[in-house]
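Take a look at this single chain in structure tokens; it is the form predicted on its own.
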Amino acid sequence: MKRVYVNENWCLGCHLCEYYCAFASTNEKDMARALKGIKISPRIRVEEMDGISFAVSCRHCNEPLCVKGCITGALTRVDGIIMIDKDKCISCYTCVLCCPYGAVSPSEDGAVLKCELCIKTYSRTPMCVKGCPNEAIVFEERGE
């Protein structure tokens, strides 16, 4: 299965992946209009440690602890992608605590946020990958 991978040697820390991710969930055609004046809620986030920038997003684990920890069944694994059913999420945040990568986060509307590989909006390549100017984020299949 294809996954999002980050090469921290190439990451500039520009945060464009965050903006492209937030834009992907708006269903709008123009990014500037879609994101102007709003606080973005990306499913990927850039972190910096010891001068190294890297993007953190869901790894779509083969044995996802977030899915196992979800008490309502809001998180499921469908064709290798960890998906969230916001109607089932009760905001207990057990999945946030279970994720060893810190890739699941609370949202302002109650349900958790996590990367779903833009499967609901774009079917081929996640927007964070398309928007990375330095090609530090890739979407590819690798040996496990």
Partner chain sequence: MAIDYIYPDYEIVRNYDRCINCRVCERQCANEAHEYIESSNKMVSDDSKCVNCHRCVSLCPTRALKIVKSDHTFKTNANWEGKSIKEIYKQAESGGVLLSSMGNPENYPVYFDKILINASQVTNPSIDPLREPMETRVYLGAKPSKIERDENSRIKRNLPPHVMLSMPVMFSAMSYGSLSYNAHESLARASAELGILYNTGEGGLHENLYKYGKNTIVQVASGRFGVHKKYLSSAAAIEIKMGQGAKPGIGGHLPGKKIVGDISRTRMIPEGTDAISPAPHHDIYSIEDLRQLVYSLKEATRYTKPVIVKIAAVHNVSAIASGIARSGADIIAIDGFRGGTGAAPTRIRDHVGIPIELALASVDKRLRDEGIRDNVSIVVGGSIRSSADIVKAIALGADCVYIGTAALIALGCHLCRSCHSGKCNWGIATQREDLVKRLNPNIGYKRLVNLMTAWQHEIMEMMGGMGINSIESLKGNRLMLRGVGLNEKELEILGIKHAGE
Contents of the next structure:
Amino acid sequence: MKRVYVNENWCLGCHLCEYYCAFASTNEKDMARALKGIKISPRIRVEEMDGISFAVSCRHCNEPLCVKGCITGALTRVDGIIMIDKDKCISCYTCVLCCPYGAVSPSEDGAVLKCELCIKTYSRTPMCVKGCPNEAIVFEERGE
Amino acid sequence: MREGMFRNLSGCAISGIISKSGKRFSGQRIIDSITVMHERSNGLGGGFAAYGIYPEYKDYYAFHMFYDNRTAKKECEEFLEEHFDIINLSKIPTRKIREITDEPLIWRYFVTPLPTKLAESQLDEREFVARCVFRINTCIDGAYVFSSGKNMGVFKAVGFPEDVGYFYRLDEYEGYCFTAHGRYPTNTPGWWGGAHPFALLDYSVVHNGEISSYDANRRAIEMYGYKCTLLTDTEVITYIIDYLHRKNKLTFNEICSVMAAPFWSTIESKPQEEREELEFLRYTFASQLINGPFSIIVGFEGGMMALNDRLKLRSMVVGEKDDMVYVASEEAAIRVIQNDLDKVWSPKGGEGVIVTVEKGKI
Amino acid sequence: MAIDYIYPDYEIVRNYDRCINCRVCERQCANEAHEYIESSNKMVSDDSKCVNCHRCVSLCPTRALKIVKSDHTFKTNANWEGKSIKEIYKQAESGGVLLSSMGNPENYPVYFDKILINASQVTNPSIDPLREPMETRVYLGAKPSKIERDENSRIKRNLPPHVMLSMPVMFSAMSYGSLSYNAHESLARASAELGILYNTGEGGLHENLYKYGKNTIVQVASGRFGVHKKYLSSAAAIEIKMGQGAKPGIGGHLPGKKIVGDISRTRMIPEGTDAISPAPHHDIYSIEDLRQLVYSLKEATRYTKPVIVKIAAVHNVSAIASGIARSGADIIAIDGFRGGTGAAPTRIRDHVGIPIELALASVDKRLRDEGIRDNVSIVVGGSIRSSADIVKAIALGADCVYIGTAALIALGCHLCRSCHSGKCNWGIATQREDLVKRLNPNIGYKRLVNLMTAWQHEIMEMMGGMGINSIESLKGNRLMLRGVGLNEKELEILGIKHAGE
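Mind giving me the form predicted together with its partner chain, seeing as the form predicted on its own was just shown?
And the full complex, kicking off with our chain again.
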């Protein structure tokens, strides 16, 4: 299955992935209109320290702890992609605590936020990958 | 306007006949052949090269000359006397016909270099003769050597080739090989020297096409001492053949691999030995590759070579009957003189057809 | 001091309706021209720090930024233009030589733009490169001087040392040090994939890149940095750099602060020392000395590699080239006055040397007149900007071209001409680690391959139009060119006719 991978060698810490990610979930055509004046809640986040940076988003684990821990069944694994059903989520944040990568985060609208590989959007390639100026984030098949 | 003042492009008809056994035959046959392709010429140039026509003078260079006037003739003859022993000189016999007009003075000289002059020049004999031809053609105003080989001669004029043949009484000559050219220039030259064949020493070339590598070939060959004064494809091709054959001692097969070199992809598919040889030739003689459409017939002492460009962008057909080989732009030009052929085919692009007269038969 | 104040040449224009405060501009500007003001939740810019490299413009996800030329002006004066006045302020303040980067930007004639290419009509068919073979392969090196045959009268295949290229283009000398490692890796990998060569410049060859030796020209320059036996023998060809188009007559200077880590190791000089290449080679004060160096290098590599001698196009370039052609060199590289540089004194870059088109035409003619054109191949550089420039250069008589600036542009260079600052925002002309990583060689090499592939297609199209299906038939084929708007003398030097003739 194709997954998002990051290569810290090429990550510039520009944070564009976060903005493209936030933009992806808005259904707007224009990023300025979509994100103007908003504090974004991206599903991918750049971690930086001592000149090293890399983006972190859901790994779509084969044995996902978040799904295991989800008490309502809001998180499920569908064709290898871990999806969130916002209607079922009750914001208990068990998944946020379970995820070893910190890839699930709380949000203001109640349900947790996590990367769903942009499958709910028009784009076939995740927007963080498309928007990365240095191919530090790639979407590829690397075997299980 | 004359050739050399502008670049004159032309389409053409060519034809050639050779007897492998060295049997001599009348020039009427080549006239008959080229006549069929009347439509491929437009009356602005025709000519013939004939081999084996001067057996009685076969050890002497036969210079065919055009003079614009008597002053040029006088000056040229002084030059010839200074450098050569002139064995015989005469007007070239012609018939007065209505179709051929404005003829220059047309003379023929059988010469051999003066031994003292030749020794002084430190050149081999043929190089000495070639240089004298260049001297006359570039330095003596109004004089032009249009044929300079041994036991061969070029006959050319402004007109349709069949009229040119009749004018020069070609039917009265006998040789073992003839080539012919009918010209369709895109400009209007009025000068006889610009008609074809073009010849240097015993090499003569008739050519149908327009080469796109002209200036690359010209600038390269001029570095080796040749002077392209006519700005025609045929001139530069003749010099390339002279350079490759006489100066570099390449065989005619090798010359074909230079002038119409196989594509690199073809070369790479060959067995190692052949591949290396072809690579060597293309590397070494890159500037002698001729590009763009051409079909040529090259006459030389004891043989004839026909070659198409590597994409075969011009028609050329070869026919064989017994010891005779025929080459022409159109099959009809062969059939008209020999309908009963043993074999007839169109050589592929870049595939040279080389015919030589059996040893000792001339 | 107030009198030294110079208003910025370019202004950053931010469209606040589109700016979403993502701060990518701030993070990506090594010159720190952008800043986020927390209190007002607003991005601000300092025009005086902007070098107009377009990094922020290119990365801005909402198209909120553009750079415009400032309309701030001095009083109009046809003689004393703003540029001249500002340069005087700078020098009056610093007392120093003005430094610049990249090629000469001044308004001299570009002869390539006044030359037009021919095409076939009626009398000679054009050739469709999509349907017929079209050959762009070239060999560089001397031609055999005579044909020899063995006892079976087969030709002896004794070719002099040479290199083969899939197309008549090579990446010109740009040193590791002036360029980043990632730029070098991109050039090396692209060359290997394309079947062409790149040139190390005078900074030596990084140990990781020895594996691309078959596609490498190693340079021996006046500083002799990084030259050793393995370096020489790993390469496809060796280039002696006598001069550079951007700075004929002077050497190079890579400041000590750039001589760090791998660069110091590759150049074989201590960290922190200035890498100074002398103006001349101190063992070459004349042509006979050059011959000795040529043969030293040939000896060192057992006569297996062609030696290139690179010179800047200067006034008597044809006489110099003629000397080089008789000095044992196999290839002459000529660099025109528009050639690029990582740093050069402005006055020299902008006022010394001659255009490559004229230099090439006159060298090619001189070598032919003297009958020694077969001794050498000619490579020209110093501003080849497109495939059309290549076709024109080949038709004027070159065997091949060098491209430098065009390759850097493919890698992202936006020609801001600030290489000498060492803060290249595109990761090309810098050694700052955080900036170097901005050039991902996986992307870089592909872009170079793309550019060359595109140019090769265009070259083939133009050749096909002329009815030529092999590049050797284009070489020196000046009848395929016509001049427009050139005077008699220019046409004579170029050896071409005027359009309409």
